[in-house]
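In the form predicted on its own, a lone chain appears below as structure tokens.
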Amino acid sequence: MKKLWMTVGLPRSGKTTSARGMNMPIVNPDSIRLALHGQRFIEESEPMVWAMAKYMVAALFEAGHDDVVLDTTNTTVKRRDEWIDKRWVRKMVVMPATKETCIERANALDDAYILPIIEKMAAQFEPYDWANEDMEWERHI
């Protein structure tokens, strides 16, 4: 069976740096975006963006690989949701930074724009429904 690798945590939670020690195809929204239109998001935008992932991780198990990776924060269940399909399992690959700690990692680079977004995306976070049976869970420090 067809596995789809999602990651899940926070932005500057490791999630990128996890997705490519896994030997796999990646697919990222934010890669999408900056190809797409050189910004890292445009309201407007985020259909497309969306819907290119969907036909991106399609295509890559179409040319033959059994394992993809969807590199994105996946932090509510209508997201992890939204990539559920007959045609692969999901197994989320959770990255268990804390809020605190993904703030100091933007500080660090000093990326100040992103700070909002993690602060939003911390307090929409929503646990994992660990007994799903469509799902498997790794977790990655």
Ligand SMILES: Nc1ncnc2c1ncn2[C@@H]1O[C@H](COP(=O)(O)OP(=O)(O)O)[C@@H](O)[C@H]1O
Second form
Amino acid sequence: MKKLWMTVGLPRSGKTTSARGMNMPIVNPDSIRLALHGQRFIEESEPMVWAMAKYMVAALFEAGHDDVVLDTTNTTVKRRDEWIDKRWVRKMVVMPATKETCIERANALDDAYILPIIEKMAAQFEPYDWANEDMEWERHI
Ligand SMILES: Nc1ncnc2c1ncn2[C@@H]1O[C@H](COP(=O)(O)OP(=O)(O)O)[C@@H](O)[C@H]1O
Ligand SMILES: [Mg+2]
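Swap state to the form predicted together with the named molecule from the form predicted on its own:
All chains and molecules follow, beginning with the one already shown.
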């Protein structure tokens, strides 16, 4: 069965660094945003960004890849459930970094833009629930 490896972590938790080390094709909505409109985030473009991400994942599997990494936050059940699909199984790759670590890294990168986003996503974070989410769960360190 084909596997969609989904990173789970706040901004600056190390998702992209980990994804690049996994030796698999990567689908990253941040990259789609830059390719589509050249900005970090434009609300009106988000439906197109996510539609493109879904088709990129499906097309990479269709082209013959057995593993694809989806490099995005995936920090809520709703976000994770959007990727349930008969054509692949989901595997979660959980970033161990705490909110405080993510904030430290954002500060080290002089990236004030991301700080309120880290706070908001940390407040909304929904950890994995074995009873209600039917998937394998893996921790990446
Ligand atoms: N395991 C790690 N230990 C220390 N720093 C890390 C680690 N993983 C990533 N970083 C650093 O943290 C910052 C954010 O990493 P990145 O992979 O871009 O996170 P994300 O994709 O989750 O926003 C970068 O400066 C990166 O070099
Ligand atoms: Mg990233």
